[in-house]
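What follows is a single chain, given as structure tokens, in the form predicted on its own.
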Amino acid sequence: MARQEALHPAHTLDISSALPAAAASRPRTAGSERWLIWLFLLPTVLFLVLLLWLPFLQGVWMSFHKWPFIGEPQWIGLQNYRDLFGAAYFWTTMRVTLLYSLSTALQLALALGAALVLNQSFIRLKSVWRGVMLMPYAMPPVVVGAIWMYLLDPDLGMVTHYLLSWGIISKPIYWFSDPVWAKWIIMLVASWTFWPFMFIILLAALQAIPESYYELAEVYGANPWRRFRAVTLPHIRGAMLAAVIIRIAWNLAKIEQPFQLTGGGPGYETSVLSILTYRFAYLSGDFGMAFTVGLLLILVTFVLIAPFLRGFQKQIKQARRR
């Protein structure tokens, strides 16, 4: 009896009933997912429209005026980028700038030598030999180039000190003055500060490649050399193109460090692009030109990541073929 109940055609009424309704709520929950979507998206598009794109557009009509801090702006058309491109010290800028970029190189492999050394497994002590290797990627950039200018002090620092108690000079060297010294100097302290950010990103893929590959290529017979090429560098491709790219363009915005330790001399030695731009905002008042520098250095930027984004994304290609 119990189950002609349970077989009833009232049962599946009731059930079938319930199915328009279901369905009819289906569109009002994807509604209103796609509002919240847009709810949590509108701060971020909010951020990139007004203090991005609506900046960099402001950027590029101030680039074809002459826009005094103080004064009516006036259309000069491409007069600043011809006055940029005709002045000897914007080549000086440009060559200051490209050499700079190439402390990512330097970085790169600090980093790479490090995370290897640390993935080891006979390596003790891991946790306080990252945290040793951190330090100077956790101090504030301006406190690490005050140390720097302190340690090549000509009169006081340590560096000018036992090289000439070692004999290797015969008397100090004004390191931030010469024009040879200073432009190593600034890729070296910049070097020094920043390979810790890509030795966390290396380490962590190094970490994430499985043992049993390395054991497999002990099996058939690979040398450690052949094992990095052929297990290692494929796992860790991927990460460092990333860090390059992001490094790159760091490398390229930062102002204080190579501002602090030289101020852009002797001359223009040492100014690389964002020096420039800073000369020519609030030293010489002039935004337009300012922001004409900007722009070749955004346009410079561009330049040299663009091969390295090429790659990562054929590495993100491959990824997904697997």
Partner chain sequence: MAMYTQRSTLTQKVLGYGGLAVVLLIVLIPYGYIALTAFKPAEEIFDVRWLPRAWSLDAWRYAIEFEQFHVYIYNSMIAGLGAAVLALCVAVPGAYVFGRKQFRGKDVMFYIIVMALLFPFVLLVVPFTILWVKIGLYDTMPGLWLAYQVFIIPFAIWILRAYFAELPPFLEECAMVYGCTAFKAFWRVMLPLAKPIITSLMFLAFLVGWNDFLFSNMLTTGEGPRTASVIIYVSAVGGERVEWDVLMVMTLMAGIPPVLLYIVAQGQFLKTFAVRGH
Contents of the next structure:
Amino acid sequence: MARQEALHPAHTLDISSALPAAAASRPRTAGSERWLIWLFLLPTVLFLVLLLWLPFLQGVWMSFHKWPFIGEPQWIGLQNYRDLFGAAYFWTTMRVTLLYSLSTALQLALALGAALVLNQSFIRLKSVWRGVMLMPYAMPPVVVGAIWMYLLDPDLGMVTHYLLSWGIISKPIYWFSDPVWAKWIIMLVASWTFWPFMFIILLAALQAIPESYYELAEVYGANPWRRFRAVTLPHIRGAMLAAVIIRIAWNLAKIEQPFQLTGGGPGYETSVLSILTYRFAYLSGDFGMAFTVGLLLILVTFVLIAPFLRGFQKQIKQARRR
Amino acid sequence: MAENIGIRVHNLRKTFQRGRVQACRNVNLRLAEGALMVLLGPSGCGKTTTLRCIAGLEQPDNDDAIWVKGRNITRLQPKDRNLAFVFQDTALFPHLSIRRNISFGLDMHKTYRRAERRRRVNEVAELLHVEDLLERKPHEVSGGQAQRVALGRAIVMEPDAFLLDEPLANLDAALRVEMRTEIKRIQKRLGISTIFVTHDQEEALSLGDVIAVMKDGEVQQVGTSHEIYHHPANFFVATFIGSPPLNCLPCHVQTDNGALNLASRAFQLPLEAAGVASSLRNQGEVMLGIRPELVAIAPERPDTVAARVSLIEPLGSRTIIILEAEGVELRAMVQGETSAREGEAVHLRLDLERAFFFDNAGNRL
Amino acid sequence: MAMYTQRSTLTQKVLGYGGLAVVLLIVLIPYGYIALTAFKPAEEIFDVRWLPRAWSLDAWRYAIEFEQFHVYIYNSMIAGLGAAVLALCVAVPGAYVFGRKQFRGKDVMFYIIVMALLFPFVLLVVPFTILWVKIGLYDTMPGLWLAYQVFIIPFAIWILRAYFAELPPFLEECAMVYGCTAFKAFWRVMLPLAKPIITSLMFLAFLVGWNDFLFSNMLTTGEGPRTASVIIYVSAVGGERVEWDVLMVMTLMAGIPPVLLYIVAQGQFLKTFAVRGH
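Let's see the other form, the form predicted together with the partner chain, since the form predicted on its own is already up.
After this comes the whole thing, all chains and molecules, with the earlier chain placed first.
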């Protein structure tokens, strides 16, 4: 604080202005500003507490119960957790969840490639191509799911037709109910749907890099690959990490596509954790178990994003120092 | 008497972070109605905080700190104080035209009729030579023009006082000098009490009817340019003001056969002849502060100091000579040019009669 | 040297346009095919070919006249609009405070809010259903608007806060010196300045409502305000035999409006999505 004040007195003062002064007297101006702050925060806080945190805490409470849709809940302690970890399908679910989260890597690859291409100065009609690329993400996921259901239909679908006619497969594959293919298909469809989100974030980051960095790199004779490593990558790392974090979390949380394409089957082969939650809640009516799975989903999400979150924080610290 | 005081700051205390940071510790200022006071000091000395307390953008710790025209306004909201504030980075509203920016204060108060507002904006625009810019947006005018507009927004209010927080700091040097003169001219013409905050001593000396030098949240000295420069109250004021800076030489006072001498590594000088003995008689270690223009190259005499010219900085109208005497660096300033050459051995005459002496605590002796 | 540069740009151009072509094909082949399907007569659905032998609007007529699909499109629109307006009222003041004001616990609070972005919202479906039934929001449009907010608000606060924080400093203080209260300074100065980002946010919030399936499916019934997403899901999964041509018409009707929105506002979105390192 003291050090900063030496550099920017005015800014520091701005920061301190709302800190309570020697609390004895209650200054009027600061008071009216306080009032504004709390009034403005109220809706946001109220919404999130009532709509997010209370239901969430209630859910945690539910996970310790046998909580049927109709009838009295019954405290069973950790029984739900024991049942879950003991069940065979649980490990199937975990495996497919991890596979499904790999979709993030695929999205990143596609997004980075497309963003780098669109960032080249010689490409014309950029905004047109950009618009086209955003299409899959702009549409409702259910719409995209329906499109792929049609394209992958074993009898009428275009994909099956071409694969057969080119001799890659010898008989139609029932993609969505095939125990081997189903989990790969939902992963691929998710990648196709959601990559533009990363693309737009990366493109924005790329466009924010000042031209002078590239000129400098060129003066020093850096080849394109070295330019990418030395200039591009450091500048988009923050955006990349943020995009990966959000995408991992959202990929795991969004259920509409697996729900629509496979319904979690065959068996539990495509029941990612979010689908499993849904199955317990709506198909078995076991809300306690649904929430047990849900909490596990949160845990898995955080385990998966933790390394990226750390990287992102490091990035922020570096940016602050600069 | 009281009605002649435009702005009075009384025992102003302001702490941040629950008392851990003391921005102002007992600041007292009195500004005659219609005068211009400059608050001068290094970064973090509390000058901006003081100004913001006057404007109501900060709340002082004590309830009777801020008085304008005999009225205690310490706890009024900023909008009710009838003061105008000019920010360092202009703070023009980017979405409003220059005209709407200037009339912003009038628009908010609603007491003026449309025609009246228009007339006043036009008048002020003419005064500041921005009448051709009125329909533009802030991003379409230059930095200097933007600052004029910010001034205009203040002037049009006809406030009880102007508060200017380093308004020229973001301008380039030539423009800064030009605007400085213009601000002074306008202020004289309008006769509105003004407090001007700056860390630039030249700006302060040239602008202020009175200058208040601040350090560590305390006022060090209040006085005219002449008083501040020639009669600094303490070591800090003496060293902070002046360019090239004051020569500071640690010395001790010796008595030799009843005669008082000032001794340092570089010299031993008789004090009786200099006529400053009385205040120094019982002192041991003292700090000699002498302005560069009081150091002159002279023919050798018992009361001169041997030195060597290490660098010469010719500035056109004057020349700064950087000298070295027994490892002590000294600056001398002469009008016009000098015949001294770099590397030359010379003798210096120090005008001790007009020099300053400070004790260990930095108090003037 | 010059030759080297030239050759490298040629390689770059080939790679660049090649990459562009690949990405565009990945996106456009599926869309092209289904767009053409929507104009095939029902009997042509059974063989795979790109161009219809006979162009037909039967599927469109069926989707609108029989399935009443335009009603659900209208519902989606209302769902999106309501979500956007509500998000605006709630999130803009909140984000303003996070971006421009100082108060105790601000950073912690901000992180808690933004962390909610990573929350799996499928978990909320059960408690919402129970609560909505209890307080009469089940199967109503306002019920949907409210539900979407858990997703929109954290996102909006995250994006708007950065924008407010980067507006020039001292603007509100200046407004307050010249006669504004703290609220008036927000209303007269900060809100107009945030117009572009607020517009962009409204678009995004609208799309959340338009695109949502999860809440719309669980919190409404056939009697209530079903949105287009739900109908598409039901048509694709529910019946025994899928009318692909009609379904593809529906996907176009539900899919094209958000694409148009994105295209109209893409420059703005690009700015909105600029994640800064700080």
